[in-house]
Each structure stands twice: as C-alpha cells, then as structure tokens.
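Single chain ahead, written as structure tokens, the form predicted alone.
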Amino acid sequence: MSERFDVAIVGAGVVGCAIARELSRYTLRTILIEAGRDLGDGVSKGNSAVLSTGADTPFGTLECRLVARGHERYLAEAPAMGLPFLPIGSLTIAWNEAEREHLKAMHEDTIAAGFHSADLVGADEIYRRVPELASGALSAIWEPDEGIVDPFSTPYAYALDAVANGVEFRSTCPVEGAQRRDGAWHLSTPKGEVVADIVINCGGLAGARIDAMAGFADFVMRPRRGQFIVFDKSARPLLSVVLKPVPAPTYRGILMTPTVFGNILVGPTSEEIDDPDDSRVTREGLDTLVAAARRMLPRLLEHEITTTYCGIRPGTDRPEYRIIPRRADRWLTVGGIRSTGLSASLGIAEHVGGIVAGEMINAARKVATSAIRVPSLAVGGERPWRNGGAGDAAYREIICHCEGITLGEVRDAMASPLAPQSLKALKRRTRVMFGRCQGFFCGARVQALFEQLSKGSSP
C-alpha cells in the first residue's frame, strides 16, 4: 500500500537529518528513509569531528558559503540540542620553505576571502600552544573559531529534533527503484512503496546508483577510504589544539586532534577504491598514521591506541559540491559531500530548504516547534550521575566503567523516540563499550541488555 508525502529524503546521514530538521520548520509532510538499520549508520559514522570554518576550503565555492553557514549555524542553534562544541582552533603548519611560502600566499587568500580571524604565526606561537610538537615548525596559520563536536550525537539530534517536528523516519528501507508517474514520484522498498511530489536524494555512496534509478547521471562516484588511530585519553594533555598540515591540491592531509571525549585522533589516510563497501583498517594505513604521528607528535606514540576506524568519503569526479536541483522533474540531489559534510550540514539544510520550500512548493512555515535535548557525551558534560543519579538507582549502576556510562543511560537510550536498532548504533548513542577496554568488561552484559529492552522489557 502506497503512502503519500510531500517530500522523500533518502538517506539519513548528518546531511539528511539536517535537511530533515530543516523541512520539518514548514507544513510540509515529509520522510527521511535509511537503507541501514540506524541513521548515521554510513558515510556520517567515520570522520574527524573537526567543525571547520571553511577557511581551508576552495574559496567562492558552494562549499565555502555552506561550510561557513554551517558553521555559523551549529554555535547558534547547536547548544539549545545539548550538543557540545569545544572551541580549541587549529594550527596548520609549514615544516619547510617551500610550505612556509604556500602557507602565507594562502593566509592572504583567506583573509580576502573573509576568515578575518585567520592570523599567521611563527614558531614562537607555535611552540607555546603546542610544546609538544616535533622541533623544526616554522609558521602556521592559528584559526581560533575552529573547534571539535560529537560527530555521532549530531545526526541523532537532528533527526530527533525532525521526529519531533512531525517528520516521519523509516529505517532498514534502501530505495530499490525509482519512477515518475501520475505526477509523482514512487519509491520501491521492502517496506512498501513511498510516494511523494518531491525526492531529495542525500544517499551518500549511494547517491549516483540512487539517481540512476530516476534516469539522472550528472557524476561518477569515486570513493576515498579514510582510516584513523585513536589513541587513549592519557595522551590528551598533548595536545589541546587541532594540527593540520599544508593542505595539497586535492587532499588536506592527515590531521591531529583531540575529542570531545577525551582522547586524540590521527587521520584520515586518503586512498582511492573501487568498492565504496571496502571499510577495512590495513597494516599500510596505519603505518602512515603512526609515521604522521611520530613526524608531529613523537610522544604520542608512549601511549596506548584504543581503537582504529575507517570511513569511506562520498567523492565524485568532481572536486566540488553537487547539488543540483532539478525543478522541473521535482528531484534535488545532494551529492559528494565529502569530509565537509558535518561542517556544512546545517548550510546545506538551510540551502536545500530553500529550493524546496522557497521554489519548489508552496509551504508556510510553522510558527512555533517542539525542542529536543539530547545528552552531552563530551568530557566534563551533564550526566545523570555527577549529581548523585537524580533519585534514580538506575543512574547510580556504571555498565561501562571506561566511559562512565550508567544503566539508567544506556536505558533512556533505548526508550527514545529513535531507538538504536543495533549495538553499534547503542555505542554511538551513549559511548558504551568505546572505551579503554573496548567492551572486554561489559560488552556480554550490554549485549543483553540491548536485546532485553529491544523487546521492551524491563533492565
């Protein structure tokens, strides 16, 4: 049986939920369809976290403009959703002349381009914020309004923030066909099929096979593997700022950053693949990730690694952004958003929702909306516990004592209009098993407890 909307977005990525939380400000009845058992279960689940300015994107792009916006928009609307963001900034840094060149004709560039608060310094600088780093520095460029977010609780809050403004969500779903008729567009999937006046395309690495099926192939997909090292929380007194280094043509390098959890990352490595399914963490990768950390960082290498991840980039053909919105056939795309995607989530909602609503049908918007709040995952954030469990037990019992997660949270998790629908989805909720220990404590014990209340029982 077929079910009417006004809008199908397929894929609920970051970028997807952002659009969603968008669409669902209009009176507009629309659907947020995943593939995957949980949103943010793709491409969203392995970046840096590094909320970036778009100062170290192409300038006069449609990246830049919506990188900047979208920035600008999570520290306004961000905290409202419990979101956290640490302002730490960001040092890129040249380790040689012919870089110490590149890096001041780009700080001119970025200061023409706007980023005023971009400031080039030298080592002194350099060597203060970072007493830690390699001996031989000679300039960087200091972005202070660069900072780091949880990069799992966001896509989560947004689309909480969707549900709860009216839009519907439906998972395991992948679109496996894609016709126009009767004035609409009909969506097959193994659970029924979806109609609806417009289809705002957001799958990721899926993105162009999902056009296909609509008769559009304006790009090519060429998946970039990205594999990171993080290490554990007792080397965070290291480093208290992102390090980046001199960004090449077409790949910005591995960075260095802390977490809002508290441990510091290495990555991304930048490996072009032919199966975009191709997630593996290889011996090559992760020896150019402690070859990096070791030129930057050497003592980083003192401290233990307590995990390692990939995430494959949705690239095409193309460098740029590929947003192309086909008035006329009712269809928007929103293609090869790469590793700016969690930057520029929230730009490209507010762009996206302003060719629909603003070109594409006639919806007001509503005037007033439901809030959200999600907990803060980050270190030194609200938990239930700091104050003595709020009168329940449940707040009091750890499960997951490398994080600190009780079974009052891992339960509330499970209670939530956007129940996780897989253990993994249950870490990235909470942080269970994402410590030290990488669930050898507690994982059998949160195992059951994820199939105990999956079935609505109580813990």
Ligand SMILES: Cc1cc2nc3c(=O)[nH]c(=O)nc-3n(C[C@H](O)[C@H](O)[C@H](O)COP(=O)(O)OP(=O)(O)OC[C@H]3O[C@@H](n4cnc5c(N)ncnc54)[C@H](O)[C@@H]3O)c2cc1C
Contents of the next structure:
Amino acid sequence: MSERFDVAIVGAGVVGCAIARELSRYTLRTILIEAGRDLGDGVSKGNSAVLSTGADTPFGTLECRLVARGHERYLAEAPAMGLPFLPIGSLTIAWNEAEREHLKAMHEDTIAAGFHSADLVGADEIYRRVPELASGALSAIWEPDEGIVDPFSTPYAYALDAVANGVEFRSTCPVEGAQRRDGAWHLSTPKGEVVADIVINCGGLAGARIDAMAGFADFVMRPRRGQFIVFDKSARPLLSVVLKPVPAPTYRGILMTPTVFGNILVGPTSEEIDDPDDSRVTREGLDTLVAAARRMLPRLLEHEITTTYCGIRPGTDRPEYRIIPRRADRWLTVGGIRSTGLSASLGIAEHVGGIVAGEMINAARKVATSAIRVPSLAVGGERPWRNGGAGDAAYREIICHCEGITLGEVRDAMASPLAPQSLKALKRRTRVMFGRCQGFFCGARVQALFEQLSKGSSP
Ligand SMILES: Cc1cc2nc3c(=O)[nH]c(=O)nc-3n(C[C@H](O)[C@H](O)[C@H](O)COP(=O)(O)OP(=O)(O)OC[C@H]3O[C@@H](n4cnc5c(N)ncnc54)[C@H](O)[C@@H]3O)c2cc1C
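Complement to the form predicted alone: the form predicted in complex with this ligand:
Next comes the full complex, and the chain you just saw is listed first.
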C-alpha cells in the first residue's frame, strides 16, 4: 500500500532534519525517511561541533551565505529548543612569517566580505587568551562570534520539532528506488512505497547514489575521513577558545576546541577514502593529531584520552555544496554538505524551504506551531535533579557516574516521541557511556535498561 505526501525528505541527518522542521511550518504533508534505525547516525554524528560564522568559508559562495544565515538563525532559535551555544570565539594562528602575511590578507578579505567582528591580533592578545599555547605564535584572526554546540541534540531537536508540527518520521526505511510516474515520485522502501510530489535528497554520503536512482548524475562522491581525539575533562582548563591553523586551500586543518560537554577535542585529519564506510581510526591518524597537539598545546598530552572517533565528510568532485533544485523534475538534491553542514543547517533549511514552499508548491505558512525542548546535556545545563525534579526518585539514582546521568533522564529519553532505537542513539540523547569509562562500569546496566524500556516496561 502506498501513501501520498507533498514532500518526501530522504535522509535524517542534521540537514534533512532541519529541512523537515522548516517545512513543518507550512501546510504540507511531509515525510522524513531514514535508512538507519535512528536519526543523526550518519555524517552528523562525527564532527567538530563548531558553529562557524561563515568567515572561514569561500566568500561569495552559496555555502558562505548559508553558513552565515545558519549561524544567525541558530543563535536566535536554538535556545528555545534547549540547545546550548557557547560563544567562545576562535583564534586562527600564524606560526611563521609566510603565515603572518597570508593571515593579514585573509583578514582584509574577511572584513571586505562583511564579517566585521573578525579582528587581527598580535602575540600579546593570543597568549592572554591561551596562556598554555606553545611559544612562537605571531598573530591571529580573533573571531569572537564562533562557538560550540551539541552536535547530537541538534538534529534530534530539529526532528522532534518537525514531528510535533506534523511531519511523519520513518526510520529503518532505506529508499531503494525512485520512479516518476502518474505525476508523482514513487520511492520504494522495505516498508512499502512512499509517493510524493517532491523529493528532497539529503542522503549525505549516499547523495549521489540516491540521485542516480532517479536518473540524475551531476556529481560523484569523494568521501574524506576526519579522525579525532577526545581528551579528558581534566584538560579543559588549558583551553577556552577554538584554536585553528591557517587553512590550506582545500583543508581547514586540525583544530583544538573545548566541547560543550567539557572535554577538549583535537582533529580532524583529512584523508581521501574510497569506501564511505571506512570509519577506522588509524595509527597514522592518531600520530598526526598527537603531533598537532604537541606543536600547539603541549600540556594537553599530560592528560588522558577519553576516546577517539572518526567522521566522514560527504565531499564531491566539486568544491561547492551541491544544492540542485530541479524544479521541472520536482526533485531537489541537497548534497555535498561537507564540512559546514551543522553551522549551515538552518540556513540550508530556509533556502530549500523557500524553493519548495514558495516556488514549487506555493504552500501557506501555518499560523501557530508547537514548541519543543530537548534536555540540556552541556556542562552546567539545566538538569531535572537541579531544577525541581528532585522529588522524583528516578532523578536521584545515578546510572552513568562519569557524566552524572540519572535513571530518570534515561527513562525520559526512552519516552520521547522519537525514542532512541539503539544503544548508540541512547548515548547521543543522554550522554550515558560517553564519559571517562566509556561504559565500562555502566554499560551492562544501560543495556538492560534500554532493552527493558524499549519493551515498554518500567525501569
Ligand atoms: C570530520 C568532520 C568535521 C566536521 N566539523 C564540522 C563543524 O565543526 N561544524 C560544522 O558546521 N560542520 C562540520 N562538519 C560537517 C557536518 O557534520 C556535515 O556537513 C553534516 O553533518 C552533513 O549532514 P547531512 O544531513 O548532509 O548528512 P548525514 O548526517 O550523513 O545524513 C544523511 C542521512 O541519510 C541517510 N540515508 C542514506 N541513504 C539513505 C537512503 N537510501 N534512504 C534513506 N536514508 C538514507 C543516512 O543514514 C544519514 O542519516 C564536519 C564533518 C566532518 C566529517
């Protein structure tokens, strides 16, 4: 049996979820289809979590415009959804004369492009902000408006908002074929056919493959692996801003940044790979990251490593985003969102929403919408046991001691309209097993709880 929608969004990464939220503001029947068991389990789960202003993207491009707009909207709209943004600022540092000259030119271009908050600063200011920085820094661009966010809760909040406002979400539902007939797209999935007037392909690493199902072949994927090291929370006092090297033309380099969860992150590497599933963390990758830490923030290496991970950028054979509105075919590709998709997500959503609901369907904007709020997982965020929830015994029973997560918070996550469908998803929703012990102590209990709550039993 097939169902008919106005719009089918394929892929529930941060981009697809943001677009779903945007379209939920219109009188449209929209479905968000995800191959995996949970949303946000693709590229969107493995990034640096820096919210860029756009000042480090190629000026004059669609990407630059959408990152700047995404940043602006995130600051305006994320707090109401419970999403944290820490405006810690970034320093892009020159370590030699050639880099100093390059940075000067970069700064002039940055100001000319309209990013007026970017400031060129000298060594005194750099060391005032990062006293533990290795010696030898000459100058830097200080960008005060950059910050850090929760990369896991962001797509979740967008999707929760979309569902609260009428979007249907279907997981474990890979699109396997696409045919246009009888004035609509027919998407075949193991859960039956989905029929939609318009399809938006937000398939991340599968973007070109999904386009090919519909007969489009505008680009080929060139996945690029990025490895990271997460240092313990004990290292956090060493760094309170994002540190970046002077970028190369196609690679922004290895950065060091605090996370909203209280760790220090070093990465990513940049390695072209053939297999988009090759998410290995390698000896060479880790050596590269350790060398970068030693060069820039040597005392970081006195601290323990909590974990390592890897993200794969959905790069293509083109440097630009591949946002292709095929108005006549009623198929939009939103692909190649490589390195800035988290920052640009709300900008991309607005851009795509304008094309779909403004130009292609002419849908009316809803008068009223429902609001949602996700739990705050950032350090110092509102927690139920701090804010009046202490009367509930489940908020007094700690499950994950490293991150201080209670039984009540796990229970609440499992009761969400978008309940996590895997242990990994439960980690991303609550931070259980994300701490120093990586689940060594709490893993068995969390697993049992997950199974119990998935069946609808009480904890
Ligand atoms: C190493 C690294 C560092 C980064 N750092 C930053 C940063 O600091 N700041 C920033 O703004 N951005 C950063 N990014 C970029 C950002 O993470 C990406 O741009 C963004 O996550 C891309 O989201 P997406 O929704 O396009 O893709 P995805 O998250 O991969 O979503 C695509 C979804 O489509 C689903 N799918 C695939 N095939 C099908 C199918 N046939 N049917 C249904 N569903 C399907 C997948 O399962 C997946 O969930 C970084 C990326 C990497 C890899």
